[in-house]
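Next comes just one chain, in structure tokens: the form predicted alone.
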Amino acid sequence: MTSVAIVGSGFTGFECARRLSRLARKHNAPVDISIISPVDYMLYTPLLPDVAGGLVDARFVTVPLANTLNGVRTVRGRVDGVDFDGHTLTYTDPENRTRELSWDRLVLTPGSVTRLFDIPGLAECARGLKSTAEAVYLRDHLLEQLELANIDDDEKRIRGRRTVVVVGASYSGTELVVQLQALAETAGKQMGFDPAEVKFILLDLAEQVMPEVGEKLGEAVQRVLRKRGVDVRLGVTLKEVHPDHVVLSDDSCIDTRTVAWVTGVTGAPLIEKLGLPTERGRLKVQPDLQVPGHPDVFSAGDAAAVPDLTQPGKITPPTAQHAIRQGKVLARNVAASLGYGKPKQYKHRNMGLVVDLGPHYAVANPLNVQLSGYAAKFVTRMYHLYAMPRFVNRWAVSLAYLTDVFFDRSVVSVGLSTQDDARFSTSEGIPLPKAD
């Protein structure tokens, strides 16, 4: 029995198990695959910013593994080590107990963190969004701020609550803005409050927000949230981070109480420890997602730095698109190295992007054919329901949708999230019980 094990439960870890388990039945192939994860669930991460905004529920962007995986052993645990030379690796149990996995076949998946500076307070005072504590946090600190701000009776705490600072105008960070407001606005319907009264600043030091779709639909997602009243403000970034303000590249100060950092990723922190050639923190492969000088370790997705074959001299940009995409090359070049099928290069057609902006908006580039406003709104949707690999998933989120044309989104901070469970280093693994 040839044994594969997956490390991570990513997009691409995910979809690598899932058409390896395949491919292993389809050719009644002795294969043993393992996927070894912190969680015991795939996240879709592009609704994240729907979770914080109160469209959707968190569990309906985890798609289990135990009944989506058929044929694949779920093993969990963070990744430590690696043996290359003794095909094993080291991992921790959710026990904290050290656990080792022999592979014939070992496939690094392990994705990404949330890419962090060193400013002053930020990793104690600010929330990302890489998982659905984070999300769900968001969420509920935004909303208790909101409340207290409505018993306060000092002006200027007032304004802080009543002030976001998101960092990041990419993809994440503009869409988790505009969902962050749009839960302002229905609180302020149902709190008694004018939702003109909460600010929300988007900072980034780039001069273009969103400058992945172009320019010219980077240009109508700024007119639109300028037009939500959104105080965009590129060049400039944050310098010190505070509980109740924050202070900006251009010394500026900013009274806030809520802080997202959304600026990008980096490789996951397992890369740094396998002393293997690396690029921008992503471990380095050939384009048949190859580790040179180790025919029998893979590795793709966020935490790889794949070649791009459409434009020669760069990497593939960490996105979902090609993270799902990756890992089907994974799952055919594996099988190709145990002997069935022929493996293939990893080379990158461009569907096109979407982003959702909220309430009756989006922008979409499908098949390079620009789009805005509702057109862009029903595609992405679309899109995202045929993105989620499970039916239940499909139908819970499109319910969420549904229910958001005909009804207020629900105002409540459930308290299911505390700020030690939003920290940064949760998204890295299993965090370490505390001390008695």
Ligand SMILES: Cc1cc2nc3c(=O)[nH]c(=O)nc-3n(C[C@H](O)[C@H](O)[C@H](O)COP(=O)(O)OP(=O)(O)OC[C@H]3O[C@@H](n4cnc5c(N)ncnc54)[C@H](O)[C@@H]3O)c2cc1C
Second form
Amino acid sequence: MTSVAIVGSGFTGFECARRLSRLARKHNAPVDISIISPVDYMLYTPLLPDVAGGLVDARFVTVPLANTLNGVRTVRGRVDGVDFDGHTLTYTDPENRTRELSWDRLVLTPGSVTRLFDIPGLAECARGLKSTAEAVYLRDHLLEQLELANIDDDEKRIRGRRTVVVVGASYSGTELVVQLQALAETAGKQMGFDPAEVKFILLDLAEQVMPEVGEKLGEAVQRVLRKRGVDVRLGVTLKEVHPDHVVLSDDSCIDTRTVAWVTGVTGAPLIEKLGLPTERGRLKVQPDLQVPGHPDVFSAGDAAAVPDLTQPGKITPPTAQHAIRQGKVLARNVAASLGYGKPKQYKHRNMGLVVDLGPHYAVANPLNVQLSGYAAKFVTRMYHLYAMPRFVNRWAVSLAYLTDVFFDRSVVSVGLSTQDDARFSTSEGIPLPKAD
Ligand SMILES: Cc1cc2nc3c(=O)[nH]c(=O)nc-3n(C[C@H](O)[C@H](O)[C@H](O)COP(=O)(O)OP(=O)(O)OC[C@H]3O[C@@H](n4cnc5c(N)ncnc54)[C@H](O)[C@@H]3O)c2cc1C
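Form predicted alone done; form predicted together with the named molecule now:
Let us now look at the entire complex, which starts with that chain.
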């Protein structure tokens, strides 16, 4: 029996496992496929801002591996190292035991983690948006601060509790700020304060909001944000983060107790440990997704620097769109390496982006057609429902959207994710050298 070990259950690993097991069944091939991941689900990250905003439940955006990956063995654990000569890997299981697994083919898809900078207080006081723990924490934390502000008697403290700073004005940061604003709006109505008193500040070093959707749509988004009262500050970032205030790179100071850091990602920490060539923190691979010099090892998705054959000299951006398609090519090429079918090179033209901007607004550029407003909202929601790889999740998310049409979102902090659970180190597995 030939064994294939897939590291990571994100978009890429999940899609690779699903396709590979189908190919194995089709060819009646004796292949033992394992997927190793610290979590037992595939996280549909594009809806994390909706989770943070209390619109969608965290469970609805997690696709369970059990029951969706037929013929694939799921192993719960975080891979710590790979012995390429001995064809083994070591991982830490949920009970902190070190275990070993041997493989004939290895697929490295551990994805990415939030890119942190050496900003004093950042890892301690800010939280990201890459995991369910972080999204749930942001929702609960904001509601808690609004509740505390309601009974506080110190003006400066109240201001800090009612100020949210989101750093990173690309699509995920922008979606987050509008979802948190929608949550605060409902909280204001239900808790009896003026929602306009809650200030939202969106920062970015870049000079444009959402450069991914082009200048025209980016400007439209900026107009909508400003109309809704979001204070968009471009060309600045954080200089220091403290529990009750931040200092910006222009030396201005903002009282706040809620800081979300959504400025981009870098390859998972495992990639650095492998001792193989990388490009911008991502593992170098060939266009057929094989790791150079290791014919039995493959990689793709956010963790890999996949050459973009549609734009020579560039690598594909870290998006779900590429991750899913690369997962399919991985499955095909791993099967081909075992003698079933022919390999192919990864080549995919960008199909555009959909960005949900909260109540009544979205922007999208499917196949380069620029859409905004209700048309984009429809395309965006339909796209997510189509892209989600499980009917039950689609059903649950559709019901959440429908509920939102008729009822206010629930203003409730369930308390499932603590400040510690949502740390970059705990929730994303980022090793933090300094005391955290
Ligand atoms: C908030 C947010 C919104 C987004 N919205 C969009 C969008 O609208 N459209 C779009 O195209 N893209 C979007 N993206 C980007 C998209 O989520 C990523 O490109 C995609 O998740 C990459 O898939 P992946 O499988 O390579 O990695 P990931 O999804 O990061 O999955 C990696 C997997 O590997 C596991 N893992 C990590 N380390 C180890 C280890 N050492 N051992 C074992 N397992 C490990 C992780 O637990 C995870 O299961 C968004 C991302 C975020 C954070």
